[in-house]
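Just one chain follows, in the form predicted on its own, and it is written as structure tokens.
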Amino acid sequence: MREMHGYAGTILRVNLSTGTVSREPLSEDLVSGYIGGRGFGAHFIYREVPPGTDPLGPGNKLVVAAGPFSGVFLPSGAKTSFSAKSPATGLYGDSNIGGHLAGELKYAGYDAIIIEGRAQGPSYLFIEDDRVEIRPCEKLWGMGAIKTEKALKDELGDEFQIATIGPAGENMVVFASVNHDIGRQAGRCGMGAVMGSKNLKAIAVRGTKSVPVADMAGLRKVADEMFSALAANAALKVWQDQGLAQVTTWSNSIGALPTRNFRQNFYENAEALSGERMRSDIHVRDKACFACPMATGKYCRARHRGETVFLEGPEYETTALIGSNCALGSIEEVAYANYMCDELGLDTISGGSAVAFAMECFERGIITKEDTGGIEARFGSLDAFVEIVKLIAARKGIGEPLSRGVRAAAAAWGGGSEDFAIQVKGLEWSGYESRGAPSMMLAYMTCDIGAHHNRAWSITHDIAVGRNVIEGKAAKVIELQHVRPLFDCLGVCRLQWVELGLPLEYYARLYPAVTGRQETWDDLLVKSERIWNLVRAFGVRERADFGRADDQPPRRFYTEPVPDGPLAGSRITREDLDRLLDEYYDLRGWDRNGRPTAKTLERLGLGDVAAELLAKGRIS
């Protein structure tokens, strides 16, 4: 078999339950087929976990893997995916990282771990190069997710790249996290719950080995051209300077910054949670990914009642569901509210959506002190906050409803409450409010994991073609759908072709220099639009009624106008949003129903899945 250039060449897989460990060797037809990253996810997890299996039981997998640009020097070669069967969802879901993970993977010499099972006792998995070993950690379970990271450390060395969850992965919270370099989550999805329903801890990583390259010169040739038209960038310093909290101002201003529960989209107080506030305020010092010369991470001390705590961010995704949503009143506030998530091994996004649910189910009088504890769970108090997300941390008291996600929480609430429950699929919505940017909703309802703007990210579009035009945006949304997640596979940051413009074209160049592959975008795209149609292939199989219904954004979207700010009275109509959806299902060649037909499947490659789901009458 001929060698993987920029591949390690191997899998790992690892049994907790009869703490076997195995290898095998990376596949051509894996690799042509799925490229890496979440592509791998998607595979594995489509042909190996069965319908029906329980996302928090033994035989669900999680799947860790790098792509072809993760370790390789080149801009922010950083990105891990972690994929499973979602116990947020019940469909597959995934997450990726940033940070050092991903690269060390590959230097230990595997482009993916499959872990099966269910280990008897708290254990973690160590490797190093050849040695990998499951451990017991009794003295680790119970405690935080960053503390477990540097108790690792401590005990393995500092050169071990770490991936930790904390007590809400432990106690199986559906939107825990998976926390890495004292700051990067891979939080959506629940991948931290699956960890825990395993009994993993943690995953500690060290590598001595190099990835193949096959052309060395041309390799150096474009990566030099990246990194010097990003120095050369006038853009680059004010996201050295303020990382991703530099959105918060510009998303107030275009009336998109989720505001008490997505009630409103303009934060009277965004000022105060503004990027400048960040770095005038809390900031210490500046963080970066693997070979990143953007450095968005943004090391912060924040201080409450006494006690003073060192974190990374918070980045425009917290600040928007923790800090606005939740109607804090200070960039500290959310700073120190984003350290209680990340100690605590939670989504920010869905843990400030959640705590954000409750509250306005508090105002509205839903839930009552009664309900609560005696927590007064109103906007605007940081106190109510903290306590909220301990109970969900250790599923007690309203902890409990809303440890299972917003959607949950509203079926066992009720009160009318299904209505402001901002999610779809059963992931909560992440931190752009869209009733006036079509295209932007829906990418949300069609997103493939569930509400998460990182598949397409289409906002600009709107502002750029007219916030209230409709025809031509299902277009742009599933262009966006190919290109972004193509990043994921590839295991490179996005950032610096979003948001500072490095063209695309670098990046196929790349790719025949990492990986000796003479394929081009549009080839890679391609593939991307496999791995599409298979993630929803796999929500086809899972259920009979799977399909339009699922594609759905809450009711609040359409049935009430945003009250104040720059968009005061818009919504979008029911009627707009059936447009929509036709547009984008015919478009993709999928029926009315949401589901992909069998023709589309087969000219994707994908005939055995059009075969299975044909046999099921699932497709026609």
The other form holds:
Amino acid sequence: MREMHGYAGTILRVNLSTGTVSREPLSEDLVSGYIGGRGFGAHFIYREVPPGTDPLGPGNKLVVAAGPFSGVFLPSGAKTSFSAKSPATGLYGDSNIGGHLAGELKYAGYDAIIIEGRAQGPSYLFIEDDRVEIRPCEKLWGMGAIKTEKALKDELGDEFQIATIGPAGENMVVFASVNHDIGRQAGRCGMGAVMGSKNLKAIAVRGTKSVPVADMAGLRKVADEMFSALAANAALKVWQDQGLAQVTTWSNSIGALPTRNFRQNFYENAEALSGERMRSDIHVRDKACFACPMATGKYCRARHRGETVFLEGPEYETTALIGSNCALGSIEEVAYANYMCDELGLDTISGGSAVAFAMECFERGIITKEDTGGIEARFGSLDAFVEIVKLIAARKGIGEPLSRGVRAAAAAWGGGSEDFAIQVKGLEWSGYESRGAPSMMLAYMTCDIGAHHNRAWSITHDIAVGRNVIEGKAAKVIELQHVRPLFDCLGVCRLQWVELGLPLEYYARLYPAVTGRQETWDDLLVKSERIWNLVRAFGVRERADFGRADDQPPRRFYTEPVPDGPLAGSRITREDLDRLLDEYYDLRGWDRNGRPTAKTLERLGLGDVAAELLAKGRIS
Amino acid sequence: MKLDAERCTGCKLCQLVCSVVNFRENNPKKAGIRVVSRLFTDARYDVVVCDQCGVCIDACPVGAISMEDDVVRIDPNMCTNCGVCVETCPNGALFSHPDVDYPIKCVACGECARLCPRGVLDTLADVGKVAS
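Now the other one: the form predicted in complex with its partner chain, given that the block above is the form predicted on its own.
Complete assembly follows, chain above in first position.
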């Protein structure tokens, strides 16, 4: 087989129902069309998961994929994408994870694993180079996600990189996470629930092989420049000290910090949740993903009611959604709540949002102590937070509707609660309240997996060009929706670019050195646009009524002005939202119902997808 | 060796660059250094690398190991890959790899020290200078 530079060269396919393991050579079409990581996920999920498939049934597939930069000599080639049909949204979903898994997968000889079917009983996937086994693990079932990782490391050795689920994943909570390296999560879109639905408790990987590259001398030159630039960066120290926890104070100062279920975007007690307080009060050790000088992971200790726990975090998103959004009182309280979510295997973003939603429903009398089983579900109560997430993970009491996400809980509880169920497409909103940031609002509305920030983190653009400006914002969102997911395809972290300003030119130079493919950054952006449209096409194929209605924020954001803080009084109107969407769809080459036109799909090399959707009468 | 593992963040860039420099490959298992996570038990990382103590020189049954310019070196042509040095090393700093027919150890090239983002390996840079 021809060596494919930048790739291990093999896709591993594991069918848990039949217990069969097979290997497929990586095809040139796949690599040139979809790069890797999220691109591989989108390709396989579109092609192999037909419409109507139950996301939590054996017909769904889970794609675990590294990218060409993963495990290669460059800063933080550490990203693994998990893709499947999402149980949270019923659409394509993916979430990526840092740590040390991506490189290890390639060292074992695989660019991706496609996991199919459902094991008869609790199992984990063991991979050590060519040896691949589906192993029973009855004794791990029910165990916390971090404890499971420790148990497997104790048994297999520290060199195994392990991804696990907790009880929430086993019980198929739709926002269950995949955990790795103690505190790294593929948190979004319920990838942990998909693992749980397959009776797959963990994946353990160790590899001893090399990842071939096209031009080692060229790669070393670029990588050396990148490592030197990072080392010389004056901002590196604060990232090493506080990681993403430093964002909390900034977010609060600009009126973006989700507070009390997104009623507010300014938290009066934010100082107690700051990165400085994390560092001074609970920090134990800095902890890095693979080959990363930033080391944004913060290993911390938290005490609560006589119990001492260790965890990685909290970082910004967790602090925002668990901390200010549930109005907790200290960074140590946030850390303890973070630990509970990690062990239970719950996404801290959706988990925090679900608890905040329950707290607001409780405050308004939509649910009562009778419903909560006696829990005083008040904002600010860590005890309430802990009790509620336990109920969610177990899917008992109020935890049952909440375990299906805030959209489903609002449908179950009524009372007007859908207006403040803060989600898009069924995925809870992450850490930027956006009434005063139209491009960020649009980014959340149009994010392909639901209300997630990282596809187009454009809030700095709103600040730069004007918080109330509407014109031109759609173009910026689209630009970022192509650039940022490209990192998820390449299998490399984007923080070194976003936060420390490493020019994109470095990544453009890395690509031919690693892969031998003489393609420009613009060529890669076309592939990213192709992937974006393929994901959109998945929704269009899935549901006859999929479209513009799926791109709407909750009513709270266009009916309630911001009550206090630096943006007090500001709001975004329904008309503004429509203008943003119209401009966005037009620029994308989609119709005004948010569906790609056949012409657009054909332009992107998705002619067969266009034909399929035309035949179904879904596009024109 | 006075390396300061207290500062290690576990990123393993040292392992990666070691394989790149000494084998021209991307493969952290083909490296003369290891980062070991002790987070679960001791909330820290360990860094395992040769301190050039030379205990393996006498242990080698075929005389394949020698000291050159303060650096302990294994002659791949003489080595029979019997594994005695690996077992003898007091630091556990000689590493077997399935595709390499002799144990891999630090040759004090200093590249890991140069790139370590936390200066864990400052002292190795000095050894590297001696070696070059």
